[in-house]
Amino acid sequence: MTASFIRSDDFAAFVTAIIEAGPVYGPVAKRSRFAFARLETPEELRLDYDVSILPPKKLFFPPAQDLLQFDEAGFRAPLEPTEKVLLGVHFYDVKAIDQTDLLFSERNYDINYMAHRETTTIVAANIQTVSSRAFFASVGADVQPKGHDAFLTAIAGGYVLETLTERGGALLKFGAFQPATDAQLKEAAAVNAAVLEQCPEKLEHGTEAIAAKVRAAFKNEAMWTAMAADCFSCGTCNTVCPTCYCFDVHDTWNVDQTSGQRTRYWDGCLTEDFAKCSLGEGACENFREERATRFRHRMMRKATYLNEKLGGPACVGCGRCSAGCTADIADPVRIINQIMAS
């Protein structure tokens, strides 16, 4: 690992150089919000963003992704991954990418995800603006992000770039970097430590205690029914979540009736159709027909079911679900703290 420094005046030239070398994706302004998109100029890059609308996992696992195309001649996979740089990812989203890396690579290796993931250099960046619903400091605190190739921290006069892999180190040739001093490294560490004190929301208990209490609350049907009373089953909390990975697969035929494509789409356990199973002849069975059971399932998945596999909760505290919920009932902090107090 190396630690380098680049002056603020030289940073735009660095970003320009990596843009000219290949596709670069980073946070850009989208009206009053932010989204990860391909950069055309360094001026578009907004490292002062609070949280993106959708998580950066969309680069590896798009909301709609063709798995294969078919016609009379047969079928083919339209998979064409390209080398790219993902710049400006906050550490909680890196932790989420770590989780999806594991889930898409174990057992049935998902080439459609991994091919895009393995051709991406991830440069994480410090959090300069904290989201109004963030709680990343108090969830899964023992789990450290590891899936990034470099970490960029804004300090006085410039940026410290800590490279963690060869891919990260390869970026140094694009900018006027010099070795970081001990003082610059201490300032970067202080900046990243200070942001943990700025989260507006906080879980009051640790991971193990939460997992045990949430699981024990499974049969408290009255509580889950009350919590889910205002749920629209819209699935927004699933859609914006960086750790959700469920999908549905559809085959679509073109008008010639000989060609088409198989596409997978993001799916979510809060939607009514998610748990519907066909019984044939137009009949179906829904094993989570009630909103309360779907609401409960989401929290079980985030707080307890996957903890052993992932080494921590399947939630990274980004606050997207809380901010995106029209009924304002999806906030894991409120739900978990209520369960812990019961």
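Positions refer to the first chain, counted from 1. By rigid core we mean the largest C-alpha set that fits within 1.5 Å across both forms. Shifts are known only where both forms have a C-alpha. The shown structure was predicted, so the numbers you read here are calculated from the model rather than taken from an experiment. First, how it differs from the form predicted in complex with the partner chain.
- In a rigid-core overlay of the protein, P63 has its C-alpha displaced by under 2 Å between these two forms.
- Once the two forms are aligned on their core, the segments of at least three consecutive shared residues with Cα displacements of 2 Å or more between these two forms fall at 254-257, 280-284.
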Contents of the next structure:
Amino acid sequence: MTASFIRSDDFAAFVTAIIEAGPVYGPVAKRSRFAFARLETPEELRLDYDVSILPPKKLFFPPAQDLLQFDEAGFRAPLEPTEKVLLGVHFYDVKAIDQTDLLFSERNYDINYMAHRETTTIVAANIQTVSSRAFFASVGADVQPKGHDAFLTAIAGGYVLETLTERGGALLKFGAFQPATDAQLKEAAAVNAAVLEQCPEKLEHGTEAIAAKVRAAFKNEAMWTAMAADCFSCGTCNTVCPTCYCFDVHDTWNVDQTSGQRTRYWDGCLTEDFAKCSLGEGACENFREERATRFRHRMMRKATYLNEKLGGPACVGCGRCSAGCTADIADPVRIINQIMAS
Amino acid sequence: MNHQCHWTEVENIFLPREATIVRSVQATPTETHFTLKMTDGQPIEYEPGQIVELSLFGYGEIPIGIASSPTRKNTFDLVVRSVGRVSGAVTALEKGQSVYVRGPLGRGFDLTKLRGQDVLIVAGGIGLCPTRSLIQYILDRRDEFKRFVLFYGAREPGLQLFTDDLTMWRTARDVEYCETVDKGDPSWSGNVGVITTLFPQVELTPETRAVICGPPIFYRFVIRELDMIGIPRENVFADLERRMKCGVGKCGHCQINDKYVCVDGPVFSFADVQGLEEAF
Ligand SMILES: Cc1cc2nc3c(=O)[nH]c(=O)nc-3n(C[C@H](O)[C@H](O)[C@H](O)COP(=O)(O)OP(=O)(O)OC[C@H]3O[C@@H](n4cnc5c(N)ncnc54)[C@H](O)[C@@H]3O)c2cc1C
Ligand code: SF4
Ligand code: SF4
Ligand code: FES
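Show the form predicted in complex with the partner chain, please, because up to now only the form predicted on its own has appeared in this conversation.
Every component of the complex follows; first up is the chain already shown.
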């Protein structure tokens, strides 16, 4: 690991140089909010963003991705990953990427995600603005982000760039970096520590206590029914979540009616048909028919089911689901704190 | 990143292989029995109880249990019930046409737990298809198993599957075969009633290993009978069905609490899933 410093005045030239070298994705303004998008100029980059509308997983796990294409001659995988830089990822989103990295590579290694992931250099960045529903400081606090190649922290007069991998180190040649001083490193550490004090929401208990109590609350039907009473089954809480990775797969024809594609699309366990099976003669069995059962499944996934595998909860406290839910019932902090208090 | 392999060195788990239909029989008004051969001549290696993702380009992919035993080489059987988009398109196919398969996928029957034991198989409706892989296996390696009892329940006589097999099993000495239909017709002289009505007809010991597969409601009733015989739940194996998309433990559709039917199953020991609230 090396730590370097770049002056604010030199930063735009650095971003320009990496944009010229290959595609760079970073947070940009989208009306009053922010989204990860391909950067054309350094001015577009908004490292002061609070949270992106969709998480950066969309680069590796696109909302719609062709798994194969077919025509009369046969079929093929259209996978053609390109080297790219993903710049400005907040640490909670790096933690989420660490989770999807594990989940897509374990047991059956999924090349459709992993190819895009392995060709990406991730530069994390410190959180300059805390979003209105964030609770990243109190969820899975003992799990550290690890999938990034470098970490950028804004300090007085410039940025400290800590490079952690070869890929990260390769960025240094694009800018006027000099070794960071101890004082600069200390300042960066203080900046990153300070942001942890600023979350507007907070879980009141540790990961294990939460996991045990949420799991034990499974059969509290009345509670789940009440919590989910206003749910529209829209699936927004799944779509915006950086750790959700469920998908649907279907085939479509092109207009020629001989060629087409098999595509996977983001899906969400809150949607009505997610667990529905056709049995024939019009009969079907929906294994999570009541919205309360789907609502409960999401919380079980976030707070308990995957903990052992992931080493922590499958929620990183970004607050996207809380802010995205029209009915404002999806906030894990409220749900968990209510269960813990019951 | 902290994982071992590199994407260029790994096979794409979503790419299927072509299989040719060598035989296609309309088994019931809605079910077609296919015999398939891998087009490249390389047979799939599978265990009884495993599944494949069967697909037709432009329609989609569906999970289907393999209905034949690996002891019968080169070809394999699938029975497809027409219930929707993909299955409807597949059941219309004929001999000589191609389908695509990925697999085998999932965990089949744990033969190490069945060998040397009395085995009871209880199959309801289309549940006979995946269990047929085990039935054939046992019949082909008969001396590896002790007593073999098979219960099969169909809704009506006209909906019975594998009628050639049934004719054979009715008189066979190496299987004690009992069958029932929920609703009889004038041609039917056999047992009428739900599958549990077969239990009083055969004396079963608590040492028996039981394999059960049927529609969702069937499990609750059958397990009650098995409990009454005193068969411990770790010796009961259930073949479960859930909505599936990927078949490889990623898409999330097939979950029962934190288990994935496509990779942890579809065959589960009852003891392993009975604590899961979403299982039965
Ligand atoms: C382990 C297992 C073994 C099976 N074995 C057989 C078999 O041997 N023969 C047979 O005919 N059927 C079997 N099925 C059921 C078969 O997969 C469904 O009938 C089929 O998926 C319906 O697809 P469709 O596109 O025709 O229907 P649609 O209603 O159009 O379904 C849309 C999609 O939902 C999913 N889906 C719908 N119903 C089911 C279902 N019951 N199970 C799983 N996914 C579903 C599929 O991905 C399907 O493509 C099995 C299912 C499982 C899980
Ligand atoms: S909890 Fe909210 S965001 Fe999630 S499905 Fe229900 S209404 Fe939509
Ligand atoms: S559950 Fe909500 S707060 Fe937690 S990671 Fe997902 S979107 Fe963010
Ligand atoms: S079918 Fe996709 S996870 Fe099991």
